[in-house]
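As structure tokens, one chain now follows by itself in the form predicted on its own.
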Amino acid sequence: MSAAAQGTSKAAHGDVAPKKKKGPGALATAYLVIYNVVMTAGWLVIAVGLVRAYLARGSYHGLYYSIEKPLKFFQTGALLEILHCAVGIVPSSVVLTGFQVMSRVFLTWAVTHSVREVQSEDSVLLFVTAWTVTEIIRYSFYTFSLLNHLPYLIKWARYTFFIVLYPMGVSGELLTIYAALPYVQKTGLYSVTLPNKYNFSFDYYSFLILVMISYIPLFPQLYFHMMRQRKKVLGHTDDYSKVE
């Protein structure tokens, strides 16, 4: 899904939780923090990259290319964090992180990837500044929760950017499969055909619809969700402002 419904719905990394839990070890805190020091510093370059690109060509259109492989090696390699989940350093849903990272990591590679003749809409610069701005957000939260230091002003980009950023990448992402339909259709990119000896059929071209079809009971829960968790994290403070 979008990068403010991953980025922002995930409660991983030392997100904010109910009830109190011991936390990972030191030797599981010191590669969290490096995994995310990491990751904060590639999607960092991933901006600076769009940023580069757009005063070079004094044009929007086509940003895509240039930050390509940047793009495709964090992304994947946001693929750690269900491994994350898996052992346990990370108390979050193991089958929450696991759809929500594969459903970008799909994004990326079955759609942007595979099908070239999107890269060039401006769809895809839509999801992918969503990405950026929300990775970089995310990624520092964590680094900083794990050093029990976390500026303010921090968890308040995290808790407050999600309600533009989430609805920006979801609609880049759709735009961006509705655009491939049709050359999908027309290759029949993925698609398996009968008869063959396995007597097994797939129609990629259908399983794009019936995935931005999944949007429409996803989004809402997703968004929601995170405006509870923006009043349960934030509430205080911005009831405290207001009497100030």
The other form holds:
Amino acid sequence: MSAAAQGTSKAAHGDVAPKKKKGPGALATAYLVIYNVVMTAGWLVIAVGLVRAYLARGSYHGLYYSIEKPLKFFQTGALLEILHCAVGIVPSSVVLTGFQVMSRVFLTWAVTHSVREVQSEDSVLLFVTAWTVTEIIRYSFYTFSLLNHLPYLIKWARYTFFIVLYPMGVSGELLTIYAALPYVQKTGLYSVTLPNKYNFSFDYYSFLILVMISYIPLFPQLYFHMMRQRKKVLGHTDDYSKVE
Amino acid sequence: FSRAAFVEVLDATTKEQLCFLDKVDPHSTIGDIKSLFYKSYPQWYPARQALRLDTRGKSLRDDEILQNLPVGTTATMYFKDLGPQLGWTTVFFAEYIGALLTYLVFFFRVPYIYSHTYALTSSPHPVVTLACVCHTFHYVKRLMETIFVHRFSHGTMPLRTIVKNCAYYWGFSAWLAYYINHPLYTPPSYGELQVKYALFTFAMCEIGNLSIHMSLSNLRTDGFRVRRFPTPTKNPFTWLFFFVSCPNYTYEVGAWLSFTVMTQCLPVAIYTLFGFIQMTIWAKVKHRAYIREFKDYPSVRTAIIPLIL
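Given the form predicted on its own above, produce the structure of the same protein in the form predicted together with its partner chain.
Once more the chain from above appears, this time first in line as the rest of the complex follows.
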């Protein structure tokens, strides 16, 4: 096909779809495919790890420890996605992506990792499971999209599973933060008090409460945005084909 | 060829006809059309009207003349309501008076902010009083400039933006005032020397900023069609124009950096950083606009930081 995307200077063999604006070049597309495949694999490892640990122990408790390292590695790795947007190889908003990734990284490191006592809470399993299923679907969706070969099943899953996974993840996250509160208050974790040379103070306990409150306006907005996306993407079931 | 003598105004979203004007002078401006439209729809004063030739196009400027537009005998325009608008003067007043007064609330230690033993007392540290004077001076200067110096090109700003801006100014003012006027405030590590140097640079930057505002204002004496770009004058403070397109922003950052050093307060540093980021964005836009408009624009100039940014 001809260079359908106007303005691309490189041979656009791997362009996602003929669009007016510039898409990623061939090299960027190859890199993104590799990135998304690796992330899909990573989250599959976490999923398998959870299942194996559950079967070995026979209970839901303490499964976090069995997948702690891959969870930290792959969730933190998602920071690259901010870079992808900033550089322009992914057409998403840097701010929006940054916000989403940072909130995940925050929960992984600043809450779960930092407050050891919450690691054995069931709420951790709740959000880890939600994240795992969501990410496996999301990264496979991107992989197939980049290869111009998106099975309807994946598209459907991406725009349907969130209906349950989103509230599930949010509940797990909120419960975990809530569980961390007493320990943060007791130990003064990450907190700075006056007086000090730089005339600054920070109360991590209050900050966590503010974070919890911020879910109230944010979560519905994101949820209904996904709902609208779902209607837009899946809505036309009368003229769909199996492969895009 | 015939020129428009009829104007039809349609709603940009619903496309329904809102207004049909006949016997319109082809030499009328968009501003005149807006005034006529306002007569039929008194709730939409001209400042909140956006008229376009295309539903998704750019809004027409108030000074554009009807007969110069690419329209036939009947000009069809699309109307969009920009929402309640406030004049720039009102906006700046709200932002600056709010910031100024908020700081004073903390300086005078209004009850319930700090522990009640300290209510309505004053800090024993001279630098705290000095900081209050500097902060107040900074905003009084801005208010004076708003009244006497600035000439605004766009008349108004939407209400939502004002709320956001006021939250920013008042919020940060409260945050930094809280720490500077706190009973547990720690004065700068290098004492009087640090404060004196910082005060000096603060004053220089304030004068610099004022000089630039005045020279920019003088560029607009010939109406709003600025045909010249700003250049250094006899005033040494304007010599920064040799190096940057927006020395007013450079001086502003300098003033806040000085205030940071003067108070040795991390929240002030954070506020300075935010301001710097925002002003750099604005400076870069202005810089690019200058380069595009003036073929002879000095190439040594950068946007906000000499030789660097």
